[in-house]
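Single chain ahead, by itself, as structure tokens, in the form predicted on its own.
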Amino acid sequence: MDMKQATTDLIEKIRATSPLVHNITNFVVMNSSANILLAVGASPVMAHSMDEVEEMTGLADALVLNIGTLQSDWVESMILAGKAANRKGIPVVLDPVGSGATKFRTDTVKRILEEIQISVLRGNASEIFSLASSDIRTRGVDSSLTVTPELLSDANELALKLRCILAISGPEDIVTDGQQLFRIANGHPLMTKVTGLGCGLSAVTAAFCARAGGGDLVSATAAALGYYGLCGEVAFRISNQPGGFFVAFVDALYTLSSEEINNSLKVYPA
């Protein structure tokens, strides 16, 4: 597959059709995630009340569940929304923010994975591998983990176990469903210095999956991570300081051209 052409096709579809992405996300990133989705051409909605999440999901093209500022009633809203998304057949992206840090967070992610068919689980290595069983190696896992053959094997195994696509963010990103595997080398370290860019990536992944040609969510997820990382590279050319970088990053999401994708996208089947 030509991932440069696939990425170009997907962003053009998003810009032309404005998929509605329903976010049950955390208080820290509601504004930034909404602006990030608008910049790529999607339509964001943030709704977390149990009184409306099922109805709102019924209107959406994709659903994002983000546990960043988790509360017990939000967990129930996420379950209701996720089940509604499964009934409708739209993609569900789960961002397990801080999974492994507390029992509440880890147990919540495990419950969501048990009760909902998740399309994409997107987080850093420590968050993703906090969900691994004892027979999957997790020693030394953190967000800066070097990609090794052992890590790729473990990621494939975990994806098969969880029955979803894993999108593991780090200096080099990994996307796998246990069969197809991509490595993504786009991005810039300054992206880690701006609150909410990881959560924004989960939202953008949902938008890409909403417009996945032929239902190929693995390639769509890899394209989303490559596109997002490339926008970080473009933004750094404009500003090397976090405040200006974020503004330049949102602008890059809005303006990134097919020429830039063809010249600089680094998404590789592995």
Given for the second form:
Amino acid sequence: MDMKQATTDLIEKIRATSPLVHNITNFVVMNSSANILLAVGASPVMAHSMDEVEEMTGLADALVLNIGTLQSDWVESMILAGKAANRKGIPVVLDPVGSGATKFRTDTVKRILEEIQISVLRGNASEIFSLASSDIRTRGVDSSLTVTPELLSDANELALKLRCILAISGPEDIVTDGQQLFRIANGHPLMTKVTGLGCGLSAVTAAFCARAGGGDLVSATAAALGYYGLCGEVAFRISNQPGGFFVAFVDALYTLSSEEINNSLKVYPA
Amino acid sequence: MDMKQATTDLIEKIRATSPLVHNITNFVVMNSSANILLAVGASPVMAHSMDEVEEMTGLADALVLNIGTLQSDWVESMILAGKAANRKGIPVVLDPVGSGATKFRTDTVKRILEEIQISVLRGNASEIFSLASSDIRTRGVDSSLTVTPELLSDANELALKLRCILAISGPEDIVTDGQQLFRIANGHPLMTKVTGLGCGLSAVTAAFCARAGGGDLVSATAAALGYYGLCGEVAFRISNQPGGFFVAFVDALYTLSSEEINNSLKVYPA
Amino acid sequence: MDMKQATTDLIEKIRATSPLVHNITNFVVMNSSANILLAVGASPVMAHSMDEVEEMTGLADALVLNIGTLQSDWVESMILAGKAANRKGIPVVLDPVGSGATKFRTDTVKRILEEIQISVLRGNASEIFSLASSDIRTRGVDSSLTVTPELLSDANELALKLRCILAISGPEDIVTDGQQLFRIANGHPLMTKVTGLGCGLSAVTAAFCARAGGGDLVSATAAALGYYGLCGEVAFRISNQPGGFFVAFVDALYTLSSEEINNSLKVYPA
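Next up, the form predicted together with another copy of the chain. The previous block was the form predicted on its own.
The next block holds the full complex; its first chain is the one shown before.
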């Protein structure tokens, strides 16, 4: 599969058809995630009340569940929306913000993974491996965050155990469902100095999955990570400071051309 | 009435006297609405707890009720604040975000319209006409979103039925209370690619209505829509991409001159 | 004490060690406070549920309590988190947004001050003096907001009564614990035209206090206010309009050099 062509096709499909992405997400990033989704060409909607989440998911092309600024009644809404998404057969992306930091967050992610069929679990290595058994967890999170053969094998094992795609963000990203594996070398360290860019990536992943050709969500997820990381590189050329960088990043999401994708996308099957 | 002069007078009055606008609004736009209000010269305050909304509305010059990211306890607060605003006689702007998309939102807008005297209902055509009887609704929302004579007549009829001013945003905007009608030809399509600009317009409309000369809220609403749309045009000249556009838009709200209003405001009585 | 050197040392320590600042803050500023903390080099986390606040504070180097967009269940979380911070011995900064405007907010600040040992209370004069007895309050808030000898004496008296550091923002800022007093002449009026910059300062104060040398929180607070105000001055040189100004301000927080601190910091022991 030509990932450059696949990525170009996906972003063009998103821009042409504006998939509706329903977000139950945290207070910090609601504004930035909405703007990020609009910039890639998707349509965002935010709704979290049990009084309407099922109906809203019923209108959507993809669902994002994000556990930042979590509170217990929102968890019930996430479960309701997730079940509605599963019934409808649309992709569900779960962002386990802060999983591993508090028991409440870790337990919530585990409960969601039990009750909902998640399509993609996207986070950083420590969040993702907080869901692994203790022997995997110990090996999995290398302090240098480099991608070792052990990390790849642990990620594959965990993906099979959780029966979903893992999208692990780091200096180099990994996407795997336990069988098909991609490494993504796009991105820029300044992306970690702006709040909500990880959460925004989860939302963009949902938009890409909503338009995945032939249901190939692994490739669509890898394409989303490559596209997003490349926009970070383009933005850094405009501004090397976080305020200006975020503005340039949103602009890059809106304008990135197929030529830039062809020249600079670094998404590799492994 | 010279709408260019009226708009200039209103924005100067807002800048000179900083009306306090109390917002019960959604999580996505709290930050952007506050910045938009500050940029036009108003003073924003956000407060939603039943423990304080009546007292806060008692301090305010206008109230904004916005049903995005709705949850049931907030509806009760909106009712309390709305009644306090009615007792005090200050303008109330209702933004029916997503009305028509879910039953919860549509029902909430209907309940607010029954219990509160709303001054201005501002939204897009599908939101506004979700509140009409089914025969109006069917005719009302033209898929091309052009302003047909039928749309104008439906809008007038609905305004009379709801006993409030309708401000219908679209490629061309309409403001009507069923008797006095304005068409506004300012604005730019890129405004739909930044989240919260519709919600921000509702807040700015509240600021304009708070300073309406002689209680003429129809003209004040039309002036708000013209001013806001013109700032979108000015911003687009600075940046044609959504990140940079939003920055330029806030700057335009802060700086737009009477000369630009005189040259380019397109607010027409019809 | 050389405040220029002290400020340079503190910001370098923050950038090198990324203190984790736990924020229970309002919906308007969650995104901006997170970005402001990242820009100075700190690590933000937002969490407000009673299910996790104690555990999250247990991981943190400082705690920020901010009562904007207040609701009653959040007050209980603030008390829980504050007690956890007191047990752990980390600094707690309280931002009394809107204290004095509604009884709910004033009462909440008083309750927090009774139940929690606050390190720094940071707000504007009317918020801070809403907590004083009525005779202080009457004298305290001078409508011209200039720092009179009476204001200084009232501030000292109130700091001793509340047993915490007061950081009073205004055209000129004051920091005092009733014994040690600083006046800070940095800052720019345009900072009041962007929402959340006061709240962001409270968060930055927490980051500075988290790295205070020898537990000298009064100097660390004064350094935070000087650094922050100076970044406002630098930003204004880049943009004199609120949209561009905020972008430039975040960039200045990220890049301000020791040379600029040496040339332009205006933090004076008084």
